[in-house]
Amino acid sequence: MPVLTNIGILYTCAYEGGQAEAHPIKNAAIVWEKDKIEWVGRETDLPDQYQHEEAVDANGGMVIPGLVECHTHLAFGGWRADEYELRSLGRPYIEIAKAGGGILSTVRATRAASEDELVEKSLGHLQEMKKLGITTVECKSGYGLNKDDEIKLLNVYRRLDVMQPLDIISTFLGAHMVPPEYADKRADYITLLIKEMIPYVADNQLAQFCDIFIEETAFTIDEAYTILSNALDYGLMLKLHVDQLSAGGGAELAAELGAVSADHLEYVSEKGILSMANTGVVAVSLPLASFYLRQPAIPARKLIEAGVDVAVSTDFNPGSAPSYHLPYAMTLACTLQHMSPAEVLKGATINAAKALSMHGDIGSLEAGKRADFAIIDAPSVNQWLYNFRGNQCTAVWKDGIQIV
């Protein structure tokens, strides 16, 4: 049974306490038993039953939960460096997309792609992700767009949660757009989406959650409202991507249907505020997508003003968020977002970890939940985000087993 000493700030992110609360501990001490915590506290409080257990240095660093990861776009063919370039000189968004760029330009490249070729892509990205203090990554498809090319992104995902430690929940976005094929039998596409690929993706439990996004480029209101109803009637929960690059009701529609989380949301009215507040809806915020398209950022005080619980995410993706950095994100979100880093910090663990209705098993440090936390160098959260340096996380503990 090891117990974790000389720790010189410990943040449990307990959920209790609001946003703000991230309930530091100095010099801490944490046991665990296999992959469960069994005790956190004072080094000076450590119980008598666990003074001569293995004990490990964590030279004076700052241990926090490990990073959940809520919104991701892992498996992708190709990059968009171009598009990159194109933005730089003042290209919106939105006219890359109709000329075909955006999406379909790596919905293309996914299609060519092989799984085999998605795997060894996305583990690489894995890889570099645990480094940072990740150990949970939610993972959509949405590349591929058809039925075969959908399944064969899930099934990379699945592959992949078996190959190496992070734990993959995973997201079918088969309406991210409407592909190519369907521009003129939107109709067609979206009966494919209700009567063959949910029904498939849900009977082989290839998703725990549906996705769509609701944009002028994308999905209409009402054809959200027929996708996500019929999602829900095959037991798949919901994310929304919603009011990104214009206001579009979709914050909204996600309380309305009961969504885990509501995604972007950089245009949000008062009244998708409000409604998000009143039935438990997770805002996700994804500062790095903000940041590269040149977007207003989320208006984090007033989602959190009114109640509602704000995770912070990437969205890594080849277009608008090409890094998993998630510290980056997290530095971002401070600056850009008007949050605290102790906000931040609960953002990227237990409200993460709720946006993925994981909020009982990880996403904070307490007894009775997996033993997942990462040792950082520096002496405060406030001083890690302020002072970002690349990568100042020095060990990681996934399942009670150290990875890094």
The other form holds:
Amino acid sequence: MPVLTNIGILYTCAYEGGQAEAHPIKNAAIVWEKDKIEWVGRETDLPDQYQHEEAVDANGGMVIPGLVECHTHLAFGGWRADEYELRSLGRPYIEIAKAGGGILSTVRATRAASEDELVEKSLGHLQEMKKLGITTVECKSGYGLNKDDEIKLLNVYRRLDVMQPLDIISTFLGAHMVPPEYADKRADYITLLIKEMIPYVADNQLAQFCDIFIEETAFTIDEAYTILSNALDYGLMLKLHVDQLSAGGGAELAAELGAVSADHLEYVSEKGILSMANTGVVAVSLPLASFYLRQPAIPARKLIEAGVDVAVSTDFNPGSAPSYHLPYAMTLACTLQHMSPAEVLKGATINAAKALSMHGDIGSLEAGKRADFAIIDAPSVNQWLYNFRGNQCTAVWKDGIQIV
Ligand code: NIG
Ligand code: FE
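For comparison with the form predicted on its own, produce the structure of the form predicted in complex with ligand NIG.
Whole complex next, starting from this chain.
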């Protein structure tokens, strides 16, 4: 039974106490048995029974729960650096999308890529994410937009889950946009989603969640209601991309349908905030997307004050958020979203786990939970997220096994 000792400070990130309470313990120790945590506390309080177990030295570092990345579009063909140049010079994201670029340009590249090519490229990203202290990654489809290519993406995630140590949680995002071949018959695409794609994904357990993009260029509230109600009937949990580029009543719909999370929310309404608070929908903030698209930040303070749990994630994708660097997103969340580093740490651990409905199992360092944790070379969470450096993570354990 290994014991990690000589921990300068450990943040348990237990859910209790609200967003700002990260539960720091100075001079801590952590004991685990196989993949589960046995004991966490001050090293001086280490029970006798663990005194002679194999000790691992944390060298005075900071220990946090393995970071939970709860919103990515991990597998995609190509990149869109040419669009980034245009956007940098002032061309709006939505205008590029309306001209057939944006998501649809990645759909073309993803359809052209083989499953093996997508596995190899995504595996490279996961290997880098692991080094940052990330131990769980949610991955969306949504760049296939036909049955075969959506299934190809979900198969990529299924393969990645077994070939590397990070946990992969898959989300079906066939309702990311209406593909060009259905531009004049969108009702037929919705029928395809409802009658064929969602049943296939659910029956073959290819995803746990169903997601949708509600926006002028994507789906309407009424269409979303139809698609998501169907997904619920098939036992999928719900996530929604809402209120990102304009206010659209998406947060209210997420609450009405009992979604696990509503993501983006830069333009969430007061009513949307209240309805999320009343129904326990997690707000997933994506500061890299707000930053790259020059959108106003999510009103995190209003959400927190209303009692909504705020998670922090990258939204890693080739368009709006071309970086998988979660600690960078966390620093942006402090600065742009007016969240304290401790609030952000809970946002990327226990609240992100809640956004995956996995908070009973991961996201905090408590007895009985999975032994997923990382050592960070910093004296406190404040110093870590303030003095931003390339990577301050020095070691990572996933399910009790050291992977970095
Ligand atoms: O989460 N909002 C919709 N979808 C992605 C963007 C995808 C892209 O630009 O390729 C997002 O921001
Ligand atoms: Fe997204």
